[in-house]
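Taking the form predicted on its own, here's one chain by itself in structure tokens.
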Amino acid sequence: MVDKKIYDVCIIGAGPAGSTCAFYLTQKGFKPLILEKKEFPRDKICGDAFTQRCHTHLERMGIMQKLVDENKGHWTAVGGLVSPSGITYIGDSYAETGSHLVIAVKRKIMDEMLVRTAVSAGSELVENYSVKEVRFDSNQGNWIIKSKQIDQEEYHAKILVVADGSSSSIAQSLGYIKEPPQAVCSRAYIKAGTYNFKYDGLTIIPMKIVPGYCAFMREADNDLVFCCYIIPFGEAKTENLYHLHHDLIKNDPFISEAIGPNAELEQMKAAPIRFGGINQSYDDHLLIVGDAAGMIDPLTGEGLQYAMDAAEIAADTISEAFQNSDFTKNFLKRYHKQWMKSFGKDFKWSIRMARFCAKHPIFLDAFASMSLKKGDKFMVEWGKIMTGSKKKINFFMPKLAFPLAFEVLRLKRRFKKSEHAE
């Protein structure tokens, strides 16, 4: 009988965390095992929205200059917000900063490039495998993982890193995971040249929708990706993504005016969302890392960033692991504490901002009416708090906070005015 090799480490799961965490092994000298269900390329419903902290991890893997050089990326530059009352402001964050803060790029494209990149790094891939069961053999101390196919070989790892998204089914079944994802958004494609958008992007609040908005991205072979995101503690419920997708599409003055009467959209793909962070995302011989994590933002539904930072972090503990000799629990809960110390907590201010902006949308209206004031510098404040490049807590400095708070104040008596004179 021949022994089965055992891995050190498998990753269940090729997406932006599963093949960024593989390849920053391969930095480290391991070889890492990563199972994908599908076969690439394939799809992946999302915004496609890439932001600075994702940036980072890109040019350390040759990525980034790979989608410039082969115009498989698009700049985000000219773009902004209509708020939940249509007060609309457009600007230009690269002429403002010198850099972008997004860049688009169709996940069927990204994704493949970066488990190629991890698999020419050093990295093993095996497309096509859904697995089925993994089970703890505490006896050898390796993770067994078996395929749904009865025909394919059964896999052995010292480290198990979950990678497999927001509905987990290996988080699931070994009990990390208990309630449903929170949230949901749509995507659709529309067909270059048969719209009437004008920008790189555009984030737009209906209000029937806050805290959740709609947003516009142009990809690099110019079609349109419309996406729409219903976050919970406002009115809107997940249960009703198809019916206020297409209702937004026909009967939002912004959103039907920037889709045109001629538009050719893609049939509406949803995916859920689950955000916050779970409470525990370690164990022995294991991480959860990414979507099935829940590293996704509550307030912006975004979570590309984070998946690929958490994707670092866990590469790095489980270096150290392995210099230690020590794959425990109490060992690798410094995976789970840095990560939340990195962008974790954030969330939870986020998690605030939502409900807030749920109960009073004039804050999101006060956003747009003091970018029309002070310009791009501070909409691209805004831009780079919402996407992660700074915390939330930075909402709630002096130099935000009360010039918002006076604009509130200043639009509650103009909507009141406006009332009476209706």
Ligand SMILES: Cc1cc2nc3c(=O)[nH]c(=O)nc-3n(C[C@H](O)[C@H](O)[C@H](O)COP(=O)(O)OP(=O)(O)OC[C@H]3O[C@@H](n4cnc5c(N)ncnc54)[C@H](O)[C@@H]3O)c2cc1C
Given for the second form:
Amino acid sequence: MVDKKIYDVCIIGAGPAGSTCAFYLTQKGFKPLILEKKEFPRDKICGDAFTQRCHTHLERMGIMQKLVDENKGHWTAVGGLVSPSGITYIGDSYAETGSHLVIAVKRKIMDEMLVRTAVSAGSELVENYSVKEVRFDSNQGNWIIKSKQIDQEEYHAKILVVADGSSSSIAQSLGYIKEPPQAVCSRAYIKAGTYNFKYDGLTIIPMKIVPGYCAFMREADNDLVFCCYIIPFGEAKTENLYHLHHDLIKNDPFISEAIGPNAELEQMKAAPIRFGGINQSYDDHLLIVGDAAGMIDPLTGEGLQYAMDAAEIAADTISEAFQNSDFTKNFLKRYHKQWMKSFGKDFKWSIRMARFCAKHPIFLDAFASMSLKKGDKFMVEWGKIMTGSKKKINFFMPKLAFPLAFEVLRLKRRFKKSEHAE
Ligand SMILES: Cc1cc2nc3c(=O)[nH]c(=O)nc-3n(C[C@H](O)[C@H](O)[C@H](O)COP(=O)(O)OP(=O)(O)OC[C@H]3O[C@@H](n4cnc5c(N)ncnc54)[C@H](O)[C@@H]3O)c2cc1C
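Can you give me the structure for the form predicted in complex with this ligand, which would complement the form predicted on its own we have just seen?
What follows is the whole complex; the chain from before opens it.
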């Protein structure tokens, strides 16, 4: 009998977490195996917003230049916010900073670019391979990975990286996640030339879904992506997403105006969001990365930047584990500690913020109102904190918190006066 090949690393899932991890492993001399249940190019339901922390990885992978050369990404510059009470701020973040906070790229394009880059760099990819079962053989010290299709071969690997997304059947089967994802988000593309929307991106926070929100983002082909994020802590319930998505498109004055009467909208699609980070993302011979480990910001529902950051940390940790011939959970724990330090601890602040906004939506009005007074610089600062380029604790620093508190008082008086006038 021919001895079965034993891979150093097998990665389950070729989303941004899995492909980025594979790429960084190749840079350290590994030839990881990626198992992916779909075939590329494949769609992934997403808002397609790649924020600044992603840009570093995209540049290192040589993808950013390709996106620019092939005109596959759209940089957001002009856009802003509509607050729960309808205070609207539109600015130009590029004019203020000379750099872009977000590039929008359809996931059908981006995920294929990511995985092909990982493959060109030396990874092995098996598509149409839906992992059904993983089992650690303690005699051999390897994982045995099996497909749902009995005629597909099984694979063996020293380290398993679980990167199979927010529902992660693998992390569930191994007992690392026990709860379902807490949030949900819809997506509908709107065909180029059929809508009224004039900007690059816009966040709208309708009162009925605070602390959730809706977002528009312009794509490189001028299609528009519309998403509706239902985040817990407020009154909107995740099970009402279908109704809320359609109700807001029809009845919210800002959303219906932006879409217009002749828009050709894709049918709503939706996917779950697991946020806040899981308690244990490592074990003997095992790491869990990206959405599978709940690496989504509870305030924004965004996770691409954290999936990619954690993927790099995972690759570093795996390389160190091989250098030390130590694959124990005691050694691999450093991965969990590292991502917690990099962004995971911030998720606690995001939860506080989301709860606070749900209770006091006027805070979001105050923010929009202050942006009107202070301009793009203020908006960009906010954007950096929201997207994880700066820590969330900055929201609570006197420099930002005091002026916002004053603005809240001023708005309360203004709203009261207009109530009396009516
Ligand atoms: C509607 C919506 C909008 C969003 N918008 C944004 C946004 O604008 N910006 C942002 O930063 N984040 C956004 N997010 C979050 C973002 O999509 C995720 O954080 C990101 O996709 C995480 O990447 P990942 O690689 O961990 O998981 P995924 O992208 O889900 O990739 C998982 C991969 O694993 C594969 N897979 C699953 N099971 C198996 C199996 N058993 N065997 C083999 N392969 C398997 C899947 O096919 C997939 O390719 C949004 C999420 C939703 C739901």
